[in-house]
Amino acid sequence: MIKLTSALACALLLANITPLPTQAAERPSDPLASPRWGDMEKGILSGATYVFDARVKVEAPDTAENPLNVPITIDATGLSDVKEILVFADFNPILEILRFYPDAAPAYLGFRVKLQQSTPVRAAVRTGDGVWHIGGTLVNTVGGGCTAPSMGATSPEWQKRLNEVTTRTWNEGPMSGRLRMRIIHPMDTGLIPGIPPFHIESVVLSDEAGRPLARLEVSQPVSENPVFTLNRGSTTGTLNARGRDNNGNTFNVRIPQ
């Protein structure tokens, strides 16, 4: 009887042993070998599941002579079910550049950005399954783009033309379906003493029925007088663009086909 009790006690003890945790799956290594990628992974992606994906194309000059106005193109049309595109720069003092939600538009966006120093510029594309697909490129520049005053701040004209919108559309040829929109705004970063942050916060592009075609959440690193290039896809008819800045100034314009 004593032997049976001891055996039973051992069995119960073994049943209650908590297994040692398995080693966490190894995270993908950064193809751009940035020393700040660990911070980007934790701070920008918050530990979410991600993969580096060549289908996310980030186009920019290898060397940008003007750090205030660096052209960037994001093309994630090779992915399906794109919900959100987050663009950020590892070494900018303000990491997040913008978020793009291509609700009914192709996952394509062109714009210009201010860079403080040479840095990887990346696009993290979230698909419907919750996975972030990441592409990027390294841009070399002399720096200082985020801490230089805007040109518009020195001119009285910008106050008269604040949030003035001009557009251009292409209905034929190799750029058919493209829409380019320019908004007059100083886009001050707030990193210059005596000049508070003053920037466009949101832009919404919708169709004639008011359905969102694409949405942008814009941060300070986007260049002064921002120019956004999108693709309207199969949407036809007149479009509407509305937006606001962080001081509550708004714009609302109609864009003919």
Contents of the next structure:
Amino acid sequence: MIKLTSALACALLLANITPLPTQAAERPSDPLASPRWGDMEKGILSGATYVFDARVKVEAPDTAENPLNVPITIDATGLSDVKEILVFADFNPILEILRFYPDAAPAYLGFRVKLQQSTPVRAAVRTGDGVWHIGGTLVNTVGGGCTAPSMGATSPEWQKRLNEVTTRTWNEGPMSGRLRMRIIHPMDTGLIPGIPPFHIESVVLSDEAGRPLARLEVSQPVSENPVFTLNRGSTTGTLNARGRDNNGNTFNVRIPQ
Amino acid sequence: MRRFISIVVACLSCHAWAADADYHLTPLAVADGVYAFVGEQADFNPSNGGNIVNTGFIVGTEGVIVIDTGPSRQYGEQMRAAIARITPKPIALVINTHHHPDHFLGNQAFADTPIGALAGTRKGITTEGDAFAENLFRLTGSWMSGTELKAPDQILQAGPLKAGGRSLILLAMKGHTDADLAVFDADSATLFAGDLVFNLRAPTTPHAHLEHWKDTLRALDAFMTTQRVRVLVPGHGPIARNAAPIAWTRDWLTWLDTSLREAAADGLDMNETLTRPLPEVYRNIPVAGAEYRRSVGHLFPAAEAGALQPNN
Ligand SMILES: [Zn+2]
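Now show me the form predicted together with the partner chain; what you just gave was the form predicted on its own.
Entire complex below, previous chain first.
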């Protein structure tokens, strides 16, 4: 924690806390002032060492017009040695949204999420030293997100196209290195009586040699027909994406550069 | 100090009276026997009580045809009272142009008269009406008190319709929703376009299909010429005496469609698309920013899906 950037130091001063990881005696106060933070600390972080860190950027609209499809962008590229990014929402009935392991990829991820009500959306970023760096933003919603049936559950369309993957990569210009991937899946939460949870569980991106570029563990709150935005960093050539849902349906596709 | 107190008291009484709030509906004569109530160019909010819409009525020899009933029971009641100040004739027919809440939630005030709509509109009102009403309660507050769903009880078809002694032509179209009705009054050459046409106010798109909508605008343009339409009443925004609002709506939809496809092709995600600046021409258009952001939510996923490619 010696390599505090001035931006971080500034954020910590603003939050009126000391720029040190948590000790039992002294806990940082939540910059988003969420009444649920105490529960998040215990339930999600399980008492691990953490800091609020302005280098973890979580971007979302202040007001989400459609709570079933709230765009979230996580950018932790300001931190080095990122091992894992855990994204969660304090007030969602299912707290965990996804875990992202940017093995050989930059710590950058975009996707969309279903929110039940107005809530902080946070990214906890674990670096190699075991410390969790927390960033977040508040999203106001009109409510009803997670308990509304996904359109897919009632439409027979997805049954024919389940786990169909479409992708595109950008190799030049301002979006150079970007990879976008869409998977057809209803992403049922299991919160609606009679509709069991049915969701993508894992996605693994690897390079031509089979080396993992990035891995995702996906939970129910990710929106129907998930779209992921990643950056391939310096990895060139054809990529492979394989994944599986909680019912054992799989996909395995090649993504040309 | 005394003056200060009286202002405070006046404001308190505003709030106390909000339960029977006054929309100050004043009929605007737009043609012979044809009137419109022109709403504010804004989002739904507690100060306008949802009066952001244009409604209207046509006085025939035997009765009155009402076109859309506004966002609440109280709007409908006040509209009916305003009509009665113009003519003692009975209401012959109420028409809901489409299933958006600001166009039919005043139906309760006309419960004793026939209320007609396209089959798709009636279905939309029945399935989504309660959710719309709930949302308007949240956005406007007590203006909505007493408002309950009253679905149309007559199914209207495209074509000529005689009502109240007046000759109408109904145009059954789609694009703004799956069932959009435009109402043409032949005697006065007035076209009530519903939300197929917006004028200098950003179009709303929660149920829009842009290709269908643009086809419909072409058809409306042709209709304007063949029927020599003299007055065009858009669903939102100022009334016109030419086809300019049709072009204005088409320009917005074309820009929206093109810019969402471009954003998707350029690799932008939804957050990046949301924060793109509006073109200069739309910066001073009422609620343009808010409607653009809503439209990104409604329409960007399809634009994005179109920009991605299958793999194997
Ligand atoms: Zn409408």
